[in-house]
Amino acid sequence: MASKKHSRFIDWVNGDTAEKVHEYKFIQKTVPPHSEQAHDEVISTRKARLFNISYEISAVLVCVILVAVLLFTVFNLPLFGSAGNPASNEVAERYLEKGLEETGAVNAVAGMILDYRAFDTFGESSVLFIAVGCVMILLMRDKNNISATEDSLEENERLIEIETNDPILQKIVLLIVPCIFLFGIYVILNGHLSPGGGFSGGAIMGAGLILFAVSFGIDAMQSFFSIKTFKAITTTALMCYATLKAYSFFMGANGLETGIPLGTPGAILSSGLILVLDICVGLIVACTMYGFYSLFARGDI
């Protein structure tokens, strides 16, 4: 009984309609038992419950195995507030002694982030990156995944958006959308000078995009942001951070001059490659939270 009811969701999840399930479980009751089809859907059967058994308890031994990983790794942390944390050793002292003199930032964490740790800041942009890249996958719509009813749904939807434009929301976005953008671009270009940075400034930008996707609809984004645009400019920023950062680190760690001028501290053109990195990080964050809306509300970009 239960197999059954997993065969139906299934056959749910897939998109077949009751019709179908039940024209398909007709056939099947009318090939001969003895017949040699049966025999193979026997054994087809047979190897799909193997398979379904076998998956389900590799799934578990995963989840359990991440879990106690995990579980060890946290209790062996050092305890909070003890001497030999790694916040109460040299390494903290050394980013804000030596901070703005070997990274021309003057926000600390800018420099930390961008300079000393620009790694572990690569590896959270690819995340976001390659996150976006799983919902692209999954519910990116295209003619092999989309039949002639959803597609027809599609078009209605989109003829219902353009007919119940808000004249008055599209005018005060017009307004709103600029400053946001305006905002955004301080916060990313100042990020080596005062709190804010790729991230936040990133984030503001991906709003406004966000914001007027849902005034004007995703046709209108699309005549200036396309899937094309997005690929362009999320791969260009992470292989221009890959590229410049893996260049000063070679450099810096064979004791090489690196010949990137670290600038006067306070000045907008300052602090090395991080004023660089700051806008790759915003653009990658900018086109991925737009990504994140446009592929969970309309299947595209």
Second form
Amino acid sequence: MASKKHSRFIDWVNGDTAEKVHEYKFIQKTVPPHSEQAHDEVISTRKARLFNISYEISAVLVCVILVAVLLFTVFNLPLFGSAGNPASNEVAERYLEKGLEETGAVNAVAGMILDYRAFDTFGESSVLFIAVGCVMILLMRDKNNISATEDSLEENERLIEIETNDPILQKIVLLIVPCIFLFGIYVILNGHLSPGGGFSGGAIMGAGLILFAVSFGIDAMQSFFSIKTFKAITTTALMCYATLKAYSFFMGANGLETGIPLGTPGAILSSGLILVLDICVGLIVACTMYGFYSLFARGDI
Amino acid sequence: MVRDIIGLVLIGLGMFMILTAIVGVFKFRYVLNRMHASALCDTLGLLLVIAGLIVILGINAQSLKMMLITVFMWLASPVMSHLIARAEVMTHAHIKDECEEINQCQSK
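Could I see the form predicted in complex with the partner chain next, after the form predicted on its own?
First the chain shown before, then all remaining chains and molecules of the complex.
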């Protein structure tokens, strides 16, 4: 006689373990949209029209000025291949020769982007942060910008999504997602020892988050990654980066004393602040990737 | 020397599989037929090419990584094909004209 375990196995072979999905009735409710009169009144006033005209004129002006400045800069760049170029001066040599003892990163690229050129990387992280902020302003679902009809449509879509969740996909995703996260964490933590670092590792982790959200739906995702966690992680990582690096901007390129030894090949805790900065960048990139997907797909995180 | 020849033969077989898949993808016209053809590429083609590379390199860290690539591709690619086929069956209005077996599947 087969024990309980074996009968479960037989059920599994026969494919009967998938729970019976509740039947949903997809009824299209017709709800009147939120009133739009107040919005029209504001636009029709004279002040608002003046504002619109001046807004367009100033936008064109800003664009023209920006184009002029950039073109002027391009014409003043040094000629290609001349001996006085920044590319052929002593900076590159110094990065390669002194990089290990000054930054502590065995991987010279990590030392460059997170120590010598940390300000540049800070700008890139801020660009990601601002971009996700703008997408939130434009696409975040809100009572003010979504009518009730659209809301009920969205709710219907969510129910269809729940009903059509695929057990095959979910089983495989449960196998693969931990591996993706492990690889992403490995790439981030080894950024100062081997090729990799915050941006690539963050992108891998973001892809893992997106895969999980696609296969399990937003409800499962929000149980551990809601808008609150998103905001907390992104702002904390960016502020952490800013504080750590602002210190060395104001102290004449002297980094904070961390007590972490510099430049031992193979040891993860061996590069001063670079490991911490890598983790910050990785968190920002992972959250931003997932935030973009989620906002574009359903206007919510 | 012998190892190189075995490896090259395996890689050649894999390349032939991938070529077959490409011909199939361009020859067939319907989605499900094309998927059936392209499945050769990322299962058997990939396996043969990577097996050839492992035979040439011998067992070391690199070949372990290549085996991992095979494992993950074999996990991910059938699921992906399944999802595409499912989307096609669910959204195609006249699926019974294209595929006779579908009636049987749905009545189960």
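Numbering follows the first chain given and starts at 1. The shown structure was predicted, so the numbers you read here are calculated from the model rather than taken from an experiment. Only the largest set of C-alpha atoms that superpose within 1.5 Å between the two forms is called the rigid core.
K.L.:
Rigid core fitted, is the C-alpha displacement of Ile168 between these two forms 2 Å or more?
P.N.:
No, the C-alpha position differs by under 2 Å between these two forms.
K.L.:
Does Val74 show a Cα shift reaching 2 Å between these two forms after rigid-core superposition?
P.N.:
Yes, because once the rigid core is superposed, the C-alpha of Val74 moves 2 Å or more between these two forms.
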